[in-house]
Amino acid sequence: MPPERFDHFMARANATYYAQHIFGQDFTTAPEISQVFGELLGCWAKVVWQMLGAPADVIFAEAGPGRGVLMADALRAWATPNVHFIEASPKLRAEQAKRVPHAAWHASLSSIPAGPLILIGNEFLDALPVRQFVRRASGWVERYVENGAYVEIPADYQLPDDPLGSVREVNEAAISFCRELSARDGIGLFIDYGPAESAAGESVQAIRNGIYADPLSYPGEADITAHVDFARIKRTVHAQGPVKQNQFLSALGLYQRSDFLAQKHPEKALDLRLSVQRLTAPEAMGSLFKVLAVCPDHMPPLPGFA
């Protein structure tokens, strides 16, 4: 078998991973720490709607929805009936299915109906398949996978001047998403990890049994991702942000809603402070988690922008 390019490697582990793997097995996301996450974003959403006009025909929708969490929790705050999923495992689908019945599948952007779109995407761009490049003597390579190693090939790519030995990595899926999103005039609000300004670096991780594992070793068994270049994207689309999460969050009413539920359900009060300070302190997800708003550069600030 000829060696195999780093992203398409990636993008096949993941495909295999996420079909046979109920998400949240090995990892943790923001929408299982806290009911209230979602519940912000249901509230964001409803208002991006407002100013949008509240047009009839909007649709909602998530790519890479996990177990639906976070869009049962969401729709607490905003009951609208046009719920669209991207999502292509049918065992995940069938996750949503039972937190959000009505909801409507499909395996990519491109046929979600035309009509006002707001997207939401959480830890969803982190999963989209990167291509490697380090930086030898004679010039930029670029990795590719053979029996369980990287090999390098010459590349012909466009990229900075850096010191040898670098490493980056560029997610052409992800440019790609946020320019089909940007070409329809929807809305995404993307919540993931990575630095606000782009950067060399290798940062591929992968999480199998809740362990960190070598991302070439188990492939289709552990779930691979890697830091989104929100500046890329922010050069390539019109987009708000980003920024911070705890900033964000607190923006919309993180502390406020927690509160409320602590003193309406004292019996959870511990879980929420602990839920709260996960979400937003600097050593946990507060700061290496950004968000940011892909939407028309005629849009006003956004909330959790201004």
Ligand code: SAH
Given for the second form:
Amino acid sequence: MPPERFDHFMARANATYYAQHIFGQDFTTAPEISQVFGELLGCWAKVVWQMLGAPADVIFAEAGPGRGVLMADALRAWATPNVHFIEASPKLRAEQAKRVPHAAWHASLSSIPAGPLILIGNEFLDALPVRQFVRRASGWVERYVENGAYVEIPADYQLPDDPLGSVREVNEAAISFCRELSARDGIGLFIDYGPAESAAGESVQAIRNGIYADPLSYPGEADITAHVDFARIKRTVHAQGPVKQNQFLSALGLYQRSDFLAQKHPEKALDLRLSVQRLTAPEAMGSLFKVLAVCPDHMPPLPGFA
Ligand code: SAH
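Let's see the other form, the form predicted together with this ligand, since the form predicted alone is already up.
Then the entire complex follows, led off by the chain already shown.
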């Protein structure tokens, strides 16, 4: 087999991984931590819909819905009929259908019908493949994979003049997803791991059976992700943010909603308090996770971005 460009390797490995795993045991995402996460995003989407003039034909979409928990929680806050999922894995589609049976499924954004669109993606962009470049004395080279190891091939790609040995990751798939969304005047809320500013550095990681693994060693058995370069997305399409997850969720009423539930269900009070802690503590998800809203430039500040 000839060397395979790293992003192609990552795309193939993840497609196999998601086709076979209903994660959960490999990593825990925000909607799996607290029902309040999805409820708040449902409220967010409903308010944004009202800001659009409450069009009756609005589409509420989610990219990479995982087990469908987020959407099921969101629909309790905003009971809108037109739900569309972008999901590649048949196994996860079946899982999502248990919680949101009336959804329509798509392999990509392009087949979602025209019309007003509000889309949510939690830990979706980080699963999309990145290209990796390394700065050598000869210039930038690109990483390919051959027999489970990296090989470097000279690259003809515009990148900053970083010190020797630096790694740059370029998430072309995430950029083109956001471009396509923006071109159809869709509004997209993306929550993911990533720095506020673009920077050199290697962020690709793999998790297999709940433990960090070498990204090249277990294609299809590990979940491979990379940090999302929000600043680069923002240089490409019009967007609001990024803001930190804790700032965003507290602006939407995370504490009030959790307190309300704790009063109604005292037996769940401790769990609720712990989950709020996980979602907001800077050393947990609070500040590593950022929230970015892709939206047309005429939109006033969206909830959580004021
Ligand atoms: N949003 C969920 C799951 C995150 S895992 C949660 O927060 O729990 C990433 C999700 O994106 C999975 O559902 C996976 O199948 C999906 N996914 C990954 N790459 C994809 C691609 N290229 N096209 C469509 N879906 C993809």
